[in-house]
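Let's start with one chain on its own, the form predicted on its own, as structure tokens.
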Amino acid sequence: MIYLDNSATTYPKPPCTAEAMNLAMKKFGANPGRGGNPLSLKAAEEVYKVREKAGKFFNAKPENIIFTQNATMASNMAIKGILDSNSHCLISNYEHNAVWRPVHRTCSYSVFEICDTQGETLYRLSGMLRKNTKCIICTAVSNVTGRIMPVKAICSFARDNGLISIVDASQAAGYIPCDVKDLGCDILFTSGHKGLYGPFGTGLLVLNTDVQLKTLIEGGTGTTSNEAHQPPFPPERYEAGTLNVCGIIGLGAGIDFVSKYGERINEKEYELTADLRASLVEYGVTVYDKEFNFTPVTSFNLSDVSPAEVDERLSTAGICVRSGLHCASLAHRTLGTHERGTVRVSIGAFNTRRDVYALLKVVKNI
């Protein structure tokens, strides 16, 4: 079996991720922050170590690292923590449904176009501001095409106009730098199980602002327990209920893996992706956003064969990809592929040139 669907989730995970989770299950099985016994304190210490690792990775204070169930939960926490029915928000035309749907439910919004040039994108943005515009949300990398977005410039635009900036780094973290101070974003969120090589059930909300978010979930925090409202300080304010200790510790191991080997991994992934794209173009296949800077994600279509059929043929050959809309309707509307979607190939740390050649052989036969 050849796995080339790493933007859905990276697979396989490095051995250190499973080993860390197994160790956590065996040795850190108490509830962190829920007692003064040695096991509870040890569990809390191990969780805090991961908070420090993530803080270093994203250049944020450890207390501003919020553990979530996934990127979608973190997105909802950010969006609904800032916006309401009186607000207006700007979102890009490449946003994942994890942004589009909560924004659609929460406030009025406008969709801005990511243009061919940064200057044109900002010019379009400037004409869309309203009196009640409160924030701008942009994905750092398209989950459909791998295109890298000008988020640093967009965050600077937001800051200059007194707006809050939110960056979706679900397809960026582990592939391109995601230093929140360098980006200038107020809030960043990401999954833990993709480019950070952590397990399912992990995500991160990273705060780079003093703005206090309204809470999405309330409950036990282990602190200020005599009060009816959530604590006023992070991370406890946003982490109600028992944490996914094993998952968090596994995520910490994934972050260690990426921190140590990330540069080498990325170099290989980009080289394989460039070869893949060049060969597909040579075959006369339509490759989307091929002219822009990219991460190891490629979307393509054959003119007379549906994405679903290509997917089925690849699956029969033992190759895992993904076809369809990839939970990103706005992106597919932008690309003109919303009627049938695309075939998406995403390369990960453990893929080889042989994997890419196997896929190309099937596509060429089709």
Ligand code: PLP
Given for the second form:
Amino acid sequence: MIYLDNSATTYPKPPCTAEAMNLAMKKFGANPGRGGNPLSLKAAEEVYKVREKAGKFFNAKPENIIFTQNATMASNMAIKGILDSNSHCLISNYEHNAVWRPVHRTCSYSVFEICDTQGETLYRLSGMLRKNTKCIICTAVSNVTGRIMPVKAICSFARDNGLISIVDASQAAGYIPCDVKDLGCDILFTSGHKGLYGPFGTGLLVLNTDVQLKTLIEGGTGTTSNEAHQPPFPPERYEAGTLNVCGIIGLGAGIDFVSKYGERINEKEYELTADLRASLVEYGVTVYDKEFNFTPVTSFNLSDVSPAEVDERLSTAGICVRSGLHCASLAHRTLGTHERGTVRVSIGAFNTRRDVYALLKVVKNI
Ligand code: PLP
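Starting from the form predicted on its own above, please write out the structure of the form predicted together with the ligand.
Up next: the whole complex, starting with the chain shown before.
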């Protein structure tokens, strides 16, 4: 089986992820922050180490690293923590449904276009501001085409206009630098199970602001327990209930893996992606957003064979890709592919040139 759907979740994970989870389960499976017993303290200490690792990775204070169950949870926490029915926000025309749907439910919003140039994008943005515009949300990388977005400029525009900026780094973390200070964003969120090589059930909300978010869920935190309301300070304010300790420890190992080998892995992934794209273009296949800087994600279409059929043919050959809308209707509307979607190929740390050749052989035959 050849796995080329690493944008959905990376697979396989490096052995260190599973080993760390196994160790956590066996050696310190107590509830962190819920007691003074040695095992609970050990669990809390190990969780804190991951907070520190993630803090270093994103250049944020450890207490501003909030563990969530996935990027969607983190996105909902940010959006509903800031916006309400009286506010307006701006979202890009490439947003994942993890942004579009909670925004649609929460407030009024306008969709801005990521244009061919940064200047044009900012010019359009400036014409869309309203009195009650409170925030701008932009994905750092499209999960459909791998296109890298001008988020740094967008965050700077947000700051200049007194708006809060939220960056979706679900397809960026582990592929391009995600230093929140350098990006200048107020809030960043990401999956833990994609380019950070953590397990399912992990995501991160990273705060680069002192703005206090309204809480999405409330409950036990092991601190200020006599009070009826959530503690005012992060991370406890946003982490009600028992943490996914094994998942968090696995995520820590994934972050170690990416921190150590990321550059080498990325180099290979980009090389394979560039080769893949060049061959597809040579076959006369449409490759979307090929003129922009990219991460190892490629969307393509054959003119007279549906993406679903291409997917089926690849599956029959033992090759896993993903066809359809990739939970990103806005992006597909932007590309004009919202009727049938695209075929998406996403390369990960463990893919080889042979995997890409195998895929190309099937596509060529079709
Ligand atoms: N945002 C983007 C850009 C994504 O690609 C995804 C997942 O594919 C998400 C958000 C949601 O991630 P999760 O499944 O971890 O909630």
